[in-house]
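A single chain, nothing else alongside it, follows as structure tokens in the form predicted on its own.
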Amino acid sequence: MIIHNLGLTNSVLNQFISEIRDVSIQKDPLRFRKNIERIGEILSYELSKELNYTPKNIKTPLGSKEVATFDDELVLCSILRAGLPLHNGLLNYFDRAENAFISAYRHHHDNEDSFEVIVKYLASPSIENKTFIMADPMLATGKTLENTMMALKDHGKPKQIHIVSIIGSTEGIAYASEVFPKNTHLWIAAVDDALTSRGYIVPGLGDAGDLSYGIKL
């Protein structure tokens, strides 16, 4: 896996990351969602540098100009529900992309630490020979990403896979690196070292879905 850790370079991205981690700022869900969206836009810009481009002649009111625009057919896949604000940030930049949505959640057996990731809903176009971009804000164990790709196996084989996450664990990134093709790109804004026994990133930021849309039963 090709890892692009944007948090290693100082930029305005660090400001947005600090705000989504801050327990006092997290009390404002609108600001939380907007910061997730803005982080998605920054990651989209960096990702766009890896797409394929062809010069095209563009007509303007006063003449014409050759401009390189990307040719890739994109499919953006959001893992519900936490992935929605991140998906919006990607869609702001890749506005002509096709879209896929999948619901995946952790089922803890008898409330124990062990869990399985269950996929309940999937809506996706064909991803055959397309550039497939997966939006999952928290890359904790990597199992949700793995199960998402397994659920999509009947929708075709993409020519390129990009994973877009905000915060990941070193363990989850290592796991994803094992189960995804070697030429998969991971675009991530911060990497934390630890996971709890229940698979949550430490220090992380908490539950991105709950912070965006409210606590679930």
Ligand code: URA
The other form holds:
Amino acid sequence: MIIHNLGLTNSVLNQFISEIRDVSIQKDPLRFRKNIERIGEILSYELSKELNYTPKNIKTPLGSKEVATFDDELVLCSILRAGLPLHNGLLNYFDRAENAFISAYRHHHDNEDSFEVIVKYLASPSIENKTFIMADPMLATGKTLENTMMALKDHGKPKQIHIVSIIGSTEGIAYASEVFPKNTHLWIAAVDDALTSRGYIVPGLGDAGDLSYGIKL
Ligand code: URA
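Mind sharing the form predicted in complex with this ligand? What's above is the form predicted on its own.
And the full complex, kicking off with our chain again.
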């Protein structure tokens, strides 16, 4: 996997990351979602540099100009519900992309720490020969991404896979590197070292779905 850890360079990206981690700022869910969307926009811009461009002649009211634009057919895929604000950020820049949604949750057996990822709902176009962008805000174990890819195996084989995450664990990134093709790109804003026994990233930020949309039963 080709890893782009964009938080290693000082930029406004780290301001947004600091705010989504900060317990006092987290009390404002609108700001939390907006910051995630803005992070999605920055990661999209960086990812766009890896797309395939050809020059096109563009007519303006006063003449014409050759401009290189990308030709890739994009499919943006997000996991409900935590992925939605990040998905919106990606869609703000890749506005003509097709979209895929999948609902997946962790099922803990008899309250034990081990869990399996259950995929419940899937709505996706064909991904055959397309550029497939998976938005997973918290790359904790890598199992959700793996299960999403498995659930989509009847929808075709993408030409290129990009994973877009905000915070990842070292362990989850290592796992994703094993199960995804070597030429998969990972666009990530921060990497944390630890995971709790229930698969939460430490220090991370907590539960991204709850912080965006409220706690669930
Ligand atoms: N999902 C979250 O929302 N937070 C984590 O730390 C891990 C997975």
